[in-house]
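One chain is shown next in structure tokens, namely the form predicted on its own.
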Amino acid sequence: MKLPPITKTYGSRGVLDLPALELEDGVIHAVIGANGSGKSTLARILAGVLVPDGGAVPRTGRVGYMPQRSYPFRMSVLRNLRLTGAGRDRAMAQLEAFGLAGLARQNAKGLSGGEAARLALARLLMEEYSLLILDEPTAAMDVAATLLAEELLLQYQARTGCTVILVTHSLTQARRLAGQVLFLRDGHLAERGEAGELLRHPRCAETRAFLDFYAL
């Protein structure tokens, strides 16, 4: 997967500034970094939500994308999933497989949090993508819902051997999904490298202190 040099202002504010790069196709690559580093940015630009400085980025194949804060419809947790064409035996065991089953009759609206981000994930899981891009998609949810989706999304990553951006806060979980990491600071990529290596011996003093400071 190519991705030309991506910048990204704000009036004169300079949010996101990339060069080129080249990540490996069929691998979790996951990225990090503090507050306003750029991550979410990023993966808005990636997902054709927001355009760059140069134009949109060029796209191949099916692109799913799972923001931040991710609403439901106001219609049964069921219905929101057959939304996607599935029959209702499909969105059952979907549901069963988030833990979401007993819901189903549920309007989604009256979910809390951690079970709205749940059902997003679910949908967005029901299709086949090339590019699977995910903002935090964990954040909302406690430990046990968050180990589940993280086993539900290697599954998926296995069977349809696509390429997943995932935005993280959490360094553990980087570890435990990522192939590759990408570290941004302050817009910019200040070290990317094999997940095993760079988050236990990074070559970059700024990625070292990142890594440090959050006590990895």
Second form
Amino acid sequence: MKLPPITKTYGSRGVLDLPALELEDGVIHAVIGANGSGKSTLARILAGVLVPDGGAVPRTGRVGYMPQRSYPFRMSVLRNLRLTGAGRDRAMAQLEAFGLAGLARQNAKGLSGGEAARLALARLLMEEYSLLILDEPTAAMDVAATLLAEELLLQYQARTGCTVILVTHSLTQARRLAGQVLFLRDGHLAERGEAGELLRHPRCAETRAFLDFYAL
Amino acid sequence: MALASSVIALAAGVPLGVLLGSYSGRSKRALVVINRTLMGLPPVVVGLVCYMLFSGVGPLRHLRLLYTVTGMVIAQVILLIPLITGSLEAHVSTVAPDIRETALGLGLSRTRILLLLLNESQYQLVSAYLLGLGRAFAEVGAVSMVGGAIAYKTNVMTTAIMNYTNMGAFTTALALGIILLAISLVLNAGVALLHWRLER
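Starting from the form predicted on its own, produce the coordinates for the form predicted in complex with the partner chain.
All chains and molecules follow, beginning with the one already shown.
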């Protein structure tokens, strides 16, 4: 999957300035970097909800996107999962897998932050996409829920073969899930490479400083 | 009359409020300022304009709406639409970005997104309607100018209170005032009850 150069500015402030990129099909790409490095902006642009300076990025195939603040709609948890037209049985099976079956009839507005995040991921993974973009999908989850979500994401990715953009603050999560890592700093691509290699032996001093800071 | 004008204003104000709230174009601020200005429209000004339009020398005189209930309803609808639009706009503006982004991420259509926005605004819908109804019940300036407070035809509680006060019948005027206040209390209690049920 080829991406054109992407720039985004708000007034005179540039928030993203990336060169043309090629993403490996069927691979999970973790996007890491400090706050304000442009990770979410990149995710929103690729998802088509934010238009970069040069016009919308051409989309190939179906794109699924889970924003940082994914919204639990004011309806039952089960109905949330059926929004895209899925049948009741399939939706119930998905809730079962995500450990939410007991909450199927409850209004999604009453869920805790972690449950709402699980619902958002479960709802998104009801459909198949060629590109899946997840913006900090497990930030609100506890350890057990995070590991479950990661396992289900890996299963989904193996089943559908989709390309995944995973914005995350968790370097251990990037190590567990990603095949490729893109490290952003101040809106620029500081370094990219194979996940195991980049996280163990970063070439760029900025990446090394970032990894040292998080004591990986 | 208050029921008719509030229902008509709701039918017009809700779509306008949802569209304005979910709109993120450059002219949004200007449109919001215009609507907020209209929210403060003095009823007597609306009454005056309607009077001039419907009176014997007005451009709409052939409709024969002066001193009719229909004319009063039109004046009230003009007053209420900005109120309902503004009430919905304020709520939708706060939830629309997250709803829109989540729904687009799921590949939902624009129509579906608008329906979801309406669904998320259930409480505000009822609240906006009751706000409009309360205003319609309490309004006096426009309806007295357009309706003329004709007994058994266009005289409503607020204009009756004004007439009784002018006649010195303060007890009757006060009794009508208390009834209006009681209606307002019931409406507000209804909103509070609904809010409580929706939050459960």
